[in-house]
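So this first bit is one chain, no partners, the form predicted on its own, shown in structure tokens.
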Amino acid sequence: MDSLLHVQNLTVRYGADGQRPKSALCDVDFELAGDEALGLLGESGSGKTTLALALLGLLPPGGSVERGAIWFRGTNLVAAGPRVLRKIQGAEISLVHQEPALALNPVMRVADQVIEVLRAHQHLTGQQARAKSLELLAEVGFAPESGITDAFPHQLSGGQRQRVVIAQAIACRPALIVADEPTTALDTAAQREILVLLRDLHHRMKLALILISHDPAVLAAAVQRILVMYAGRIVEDGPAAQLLQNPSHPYTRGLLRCGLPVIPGSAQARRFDCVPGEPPDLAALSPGCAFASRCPERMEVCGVCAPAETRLAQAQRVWCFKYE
């Protein structure tokens, strides 16, 4: 693989004075090609957002990289200084937030919000930045006559606000966009439109995409490959179609059952499956497999040590003792 990004044994902990440290990520290791669309799938608290923030050097106070590396175009972002990170953030790696209303300045007009990103990274005159902002807004679906450019965020729908955030994200033609649950706050129609837009930009601009979601259906519509995360670890990795049709890890199978209606006798008698039990306390993880307490296929060894990576057919990887 011609890698744009290589996350290598990345371990991130959160912990403040007087509190037990939590292992938010543990030995996360994967590569991403420059033209690849990758999905991160998992429940809340599985480490997806922490991974996204680590890629951009934006871990919150109390969060730190304990070990590992993030190689991006030959630069280890973990060891890079603030000046290097500032040049990369927003210019080479961009983040699309889950809630666009919080990502946008409520007192700035739409075009000015895109201009602000352009002028932070490029030497442009006011006229050049204005023209470029209109081009970017057109790229995400806003016609010049729509009047969107002079609107304020509160005057837009949720889907329109997310399009503005995406226009900001592509402003400097980044090599990688990280989209963290970008459709969660939207209605079904707007979700579909945003996924189509991200997929179109991925192909048209030939950029890499990391799409984070707890919903397998969202990823099925937009990515080529999926990493499944649980308790800060990758538990399965493989081509999207193969993984969704033939999951190997018991946790992945449980996720794919969640929210899918089972109709035993009539259209009214619906049952929604869920993964039994609760996610583990990240401050008190056992030495075994983190999913062991919830796993219907648990074996004695699962409580003793963590499973190693096993490579399966068709480029799938899984971390489960069933396959060792």
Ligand SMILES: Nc1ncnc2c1ncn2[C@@H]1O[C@H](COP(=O)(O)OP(=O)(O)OP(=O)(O)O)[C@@H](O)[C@H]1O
Contents of the next structure:
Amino acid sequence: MDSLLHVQNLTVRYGADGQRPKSALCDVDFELAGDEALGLLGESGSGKTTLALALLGLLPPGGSVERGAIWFRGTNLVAAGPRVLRKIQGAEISLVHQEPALALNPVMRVADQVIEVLRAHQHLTGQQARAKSLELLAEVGFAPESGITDAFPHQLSGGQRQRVVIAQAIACRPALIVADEPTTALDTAAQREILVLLRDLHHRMKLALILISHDPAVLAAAVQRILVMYAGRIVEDGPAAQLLQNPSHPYTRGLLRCGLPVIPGSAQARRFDCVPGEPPDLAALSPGCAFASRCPERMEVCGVCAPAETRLAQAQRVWCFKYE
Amino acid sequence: MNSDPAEKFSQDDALLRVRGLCKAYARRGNWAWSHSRVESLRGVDLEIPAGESLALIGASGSGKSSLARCLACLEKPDCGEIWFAGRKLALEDVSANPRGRPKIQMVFQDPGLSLNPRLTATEIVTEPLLITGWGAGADRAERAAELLKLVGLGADAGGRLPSQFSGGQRRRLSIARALAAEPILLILDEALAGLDLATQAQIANLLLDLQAERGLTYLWILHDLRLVARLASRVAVMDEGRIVETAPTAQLLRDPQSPPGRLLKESILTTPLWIS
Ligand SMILES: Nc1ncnc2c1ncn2[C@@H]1O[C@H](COP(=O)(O)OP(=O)(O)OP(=O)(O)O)[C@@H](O)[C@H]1O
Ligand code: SF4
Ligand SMILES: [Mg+2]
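Would you mind giving the form predicted in complex with the named molecule, to go alongside the form predicted on its own above?
Let's see the whole complex now, leading with the same chain.
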């Protein structure tokens, strides 16, 4: 595979002074091609945001990479110095957060916010930057005559604000956009628009996309391949359609069973068939498979050691003893 | 509302009947000249039969939460009528009626904001009992323990602070508090939002079980139509402060009549998976 990004055995710990260290990511390993749209699926606390931040070299204080590598275009970001990272952050890899309101400056007009990002990374005259910013805002659906380019963030809806953040994210023509729950704070209509926009940009600008969500339907709308995460590990990796329709890992199967049908009045009971229990405490993981405490198909071996990667097909991997 | 209201109205009557409810807020703009009035409710008519699950849907800003707050006595409507269990309620808010409406309780989207961070779980569920003057100290302690157990919080939960619970557990805690006053009508304002799918399903199951056990009436406020399909028997569509359409859930999702209803339907994220 012609890969843009290669994450190798990435293990990240949180443990500021005194706290018991938590392994937020454990041996995460995957490759991403330059033209791929990848989804990260997992419940709260599974390590999705930690992975996103690690990719940008933006782990919060207390978080550190314990082992592993992040190869991006031949550079190992884990070993790179701050100068190299700053050049990559926001220019070659950019991040779109869940809460657009926090990413924007409340007292600055929309077009100026995009200009600011452009000038941070490129040497442009004021006029060039202004023209470029209007071009970028048009890319995300705001024509100059819409008046939105001169608006302040509080005058925009949540969906419009997220578009502005996306215009900033594509400003320097990055090779990769990491979007962490970009639609969670939006109502459903705006949610759909943003997903369609991300998918279009991915095709149009030929950029790689990592989309993070706890909702399979969100990922299904925009990505070709999905990694399922549980307790900081990848438990399944496969083509989106295949994985959503025919999941292999017991956790993925459980998660998709809580899926919600659109058409009411079907014969099934109204109660949800869901994964019981809560995710494990990452500071006190027992040996064996991390999902064992909730797994309906647990076997004896599952409590002894952790399952290794099993390749089910060319592009399909699962970490579970049932398949070893 | 002090004596048992459930017996005071005939069975075929709606438990809740709202007529022409209005509410406007003064909104401060950035400049003095931009102060304005926002009419969040412009004559809401709504009925909920006892035991029903009604979902209120609508774009953000359409007035769903304002309506919920007016019903739960957190805000005072400007005009209109609220009939509950056969009685007309005074239009008031907690400043006029500090006990609120015990029989109408609300569960919020963000328990992080609605739960007092300095109180333990036991204190949080005891608070409504104190306000309504329920029982003596020992009875209240026993009742609080029962409530925590009812919503699936472990025996050690009582002494913990909200910050020491996971998001799903905090949602359980706010359900326990809402149930403390023995409500008949629960208003669930985006009570499942912000939870991941597995937790959402667990909390939804808890609420469905409680409803079946206690014959509760639910007013769901939901933005995810996939949840509406599963949880509500009837749907009311709200737009710009009015109810523009009400229909049985299956019918509304199949063939919405109002433009806002159609817009909401189009926004459902469909994948082959969800149609199983
Ligand atoms: N700054 C931090 N200090 C200590 N622990 C942290 C920190 N940030 C995250 N964690 C812990 O690391 C684990 C993974 O968290 P992370 O935020 O990556 O999960 P997530 O999958 O993004 O969850 P969500 O869906 O809730 O956003 C969790 O156990 C979390 O509590
Ligand atoms: S390894 Fe065992 S416990 Fe883990 S998911 Fe597979 S069957 Fe379940
Ligand atoms: Mg996250």
